[in-house]
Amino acid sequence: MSSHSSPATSAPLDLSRWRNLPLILMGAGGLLALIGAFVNTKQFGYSWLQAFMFFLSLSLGALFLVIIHHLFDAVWSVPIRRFVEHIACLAPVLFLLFIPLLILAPTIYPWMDPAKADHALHAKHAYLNKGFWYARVFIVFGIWTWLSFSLRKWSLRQDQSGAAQCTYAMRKYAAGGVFLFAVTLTLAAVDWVKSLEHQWFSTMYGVYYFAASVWTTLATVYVLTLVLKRAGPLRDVVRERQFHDIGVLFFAFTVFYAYIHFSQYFLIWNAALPEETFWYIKRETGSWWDIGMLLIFGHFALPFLTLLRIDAKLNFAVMIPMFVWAWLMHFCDLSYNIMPIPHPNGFVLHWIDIGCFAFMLGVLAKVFLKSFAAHPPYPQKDPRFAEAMGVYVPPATSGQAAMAHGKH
């Protein structure tokens, strides 16, 4: 790493003067989405739902790297493990903000209106129907709650005993919890997205969902590692190392992401059948199209060419536009998505959009930095400690028989 890049030859970052920040977003972007609520209602449910989705998807891609650093045992994450459980516990907080599109739901989802109702809805009535839809809805973020608070419950339990029970326990939730955040990811795609036209088929929609989540998420958490660096928090724990591994990660869910969505239009194209194309050629209506263009250069072939040089992953001033450009896309592509029901000729950046994504983002900045602030900025007495530092130590046993051996 470039010394003119690296956070441990750079000032400290004072942030003392961001700690207003997420009042004034949520001051701000509340204001914007209450008068979007009683001036287009129907404008302010899928702008609700854009910003809900995008911030759903980095507390799921948390979910999912505290999920695979247990399964995997890994050793370079342990440094950043507690601040993405933080983000991994925002569940409770997405249920409460998912209470409009409670509300809401007959309005944005056309499905849900009987006089709407088709042969495709009668075939999928055993699963799309408005009682069963909000059942679903309690059981998910009940799941996710759970495994959350459960995985971060040992997590902290353990900076106190250290005890080895502590790890078997977060791997067991682990491996358990694996089965249960894919099902339940999908549901809520499929349920949340998906649904917004339900004649669509598709049977990778809950994977595509996936891969734009981790990918942004991995986005997010570089970020945060390098402020939470400079700032002083994560200054003695953080090497280069978490990084390097951030970006490689990133890098292969730039492929996994393309190889997904990709998949999806190829198998939708080569069918050819009218229930399931209708969704493509809707997007290719107006500036839906250019779009689309966007997201194949923009999510995929801009973020793969850069990050092609190992060297990238660790050079700052590469890797932070890199990561808000990431955010940019992943809100493209969750526009693509929904805003074609109320905007069928083209892409439209309404006023309301950017009302619910900030207030949004300042209320799950608070909540974060405050559970931030309650517990240890990272694992105490992680097992793998010592070797995410790159720090030997020696087993007990070897060093009484080193002993032992002096004294002969």
The other form holds:
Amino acid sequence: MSSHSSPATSAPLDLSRWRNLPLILMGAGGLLALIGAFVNTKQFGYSWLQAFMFFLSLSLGALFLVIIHHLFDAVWSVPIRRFVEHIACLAPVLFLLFIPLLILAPTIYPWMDPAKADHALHAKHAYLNKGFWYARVFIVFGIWTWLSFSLRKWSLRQDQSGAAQCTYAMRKYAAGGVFLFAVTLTLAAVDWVKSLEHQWFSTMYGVYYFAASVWTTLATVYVLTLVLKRAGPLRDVVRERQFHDIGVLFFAFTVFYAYIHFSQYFLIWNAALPEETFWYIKRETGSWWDIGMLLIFGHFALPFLTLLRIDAKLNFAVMIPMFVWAWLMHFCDLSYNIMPIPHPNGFVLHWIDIGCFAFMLGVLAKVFLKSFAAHPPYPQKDPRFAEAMGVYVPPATSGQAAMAHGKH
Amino acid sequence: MAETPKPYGIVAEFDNPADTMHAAERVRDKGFRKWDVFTPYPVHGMDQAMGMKNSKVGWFTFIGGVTGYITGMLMIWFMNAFDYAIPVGGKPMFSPIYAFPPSYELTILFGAFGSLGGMLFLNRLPRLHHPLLKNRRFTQVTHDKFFVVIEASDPNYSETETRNLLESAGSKHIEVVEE
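Return one more block: the form predicted in complex with its partner chain, after the form predicted alone shown previously.
Up next: the whole complex, starting with the chain shown before.
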């Protein structure tokens, strides 16, 4: 036992040098994006969409982690739940960031142009029409905001009272919310990315975006947990177990993502129907082929083989580069889905891409840090907290348990 | 003339997991190599208390999995593209795309065989008899007793010193088991 040296004895990480980074990103990125919007409106639309889908991944992935925490009555994730709730609560900010897309939608979605209406669009008209598309934007953001804020509201309320009722309330939101989450995420992925090529069919598409989102979120949560532990706020409450479990989930989602993307490709390859294969044929053109290969070997094979050993998940020298790599891979993945529309000849990293990405990162980091600073850094009186700290909690006697559940 | 029985090792009985764990830490710190702890149920933290490293079974699983994957790919290539080529829907005779699902299944199957075989091999199983099984008190290990066993073949083994070590670790009952 004594052989484990505690990182709590080392000096806290000093982050004061980085304090202005979100503002710098916002300023510089915002300027680039703004110039881009005037110089090349179409490219700006696609770049903005790409950056938006990237950060939407993190918010939705975080919402999913909070939901499954409650669904499984998890113990290990109690100390990290609060900051994950804050990431999920970025939903209304993301709605504000969606406004440029509300305006530019007719420029970037070819199906919105009446001149380009074809039989495929006609067949899908009941779903894919302007009015319903705009309505869905408000519906999905409304649901995400309501769900993430309700979960955080009860969590913060429990900080005051410590009442088990708060846990039961969150559990109800999670149980109903997981269905709403699945449907709204699928609608978002289909509406905002897949409908770029409305002739295409794929029933995997929502799950595909979901798998990639949770994968990227887990890498992000791992590194944020490490930073918050080293910097101080989570110093005493995060232990080896949290890193191990996030690492294991990240590993699982590495495989899950590969499974989903392969299934999509495999069915299309096997059936060989022109209305499905065209999507991949476009993505075998020019350097899109190389990006496809990068997804197979970089998004799947490399993390899979690296994380196969259990001790890799606890090795920060492996996991921090893995997090940077995961962000890069998710960016390439979104590029692979979105960018063949404006750049059919191959992958292009446009300066407007970087501007939009930096701007959104800055805005969201700023809001996240603000909400993190405004509330306790971890759930203060969660009934599962002692257990998460490795303290044995004897089970309640049957009489107390019955009272707590309000049954009998 | 009957041979004089060789000692197999020294068996120390404990009443609860905490005492057993502390005894294990002391045995570990003395540098013993050939010893083991027997408990009625898995005890969390015992691996660290015994100073055990991560199991090597994973390597057998990995090699099994890789073998399975290659076997699957080669089998499908041999059957569908080489030995008796079957054109289907104008597709290539062999492609890793359609060969992937069966190869992946074989990866899992051979990986499972690797795990099972590796586990048996590393545990030196199956074996028909074990010296500890003839000890009356040791049968309580499946009920409510905990045992630390140090084998006589360990270089640090000495009947008196080892006995003293286990006694000072709090064992209530210590005996020597013969081969």
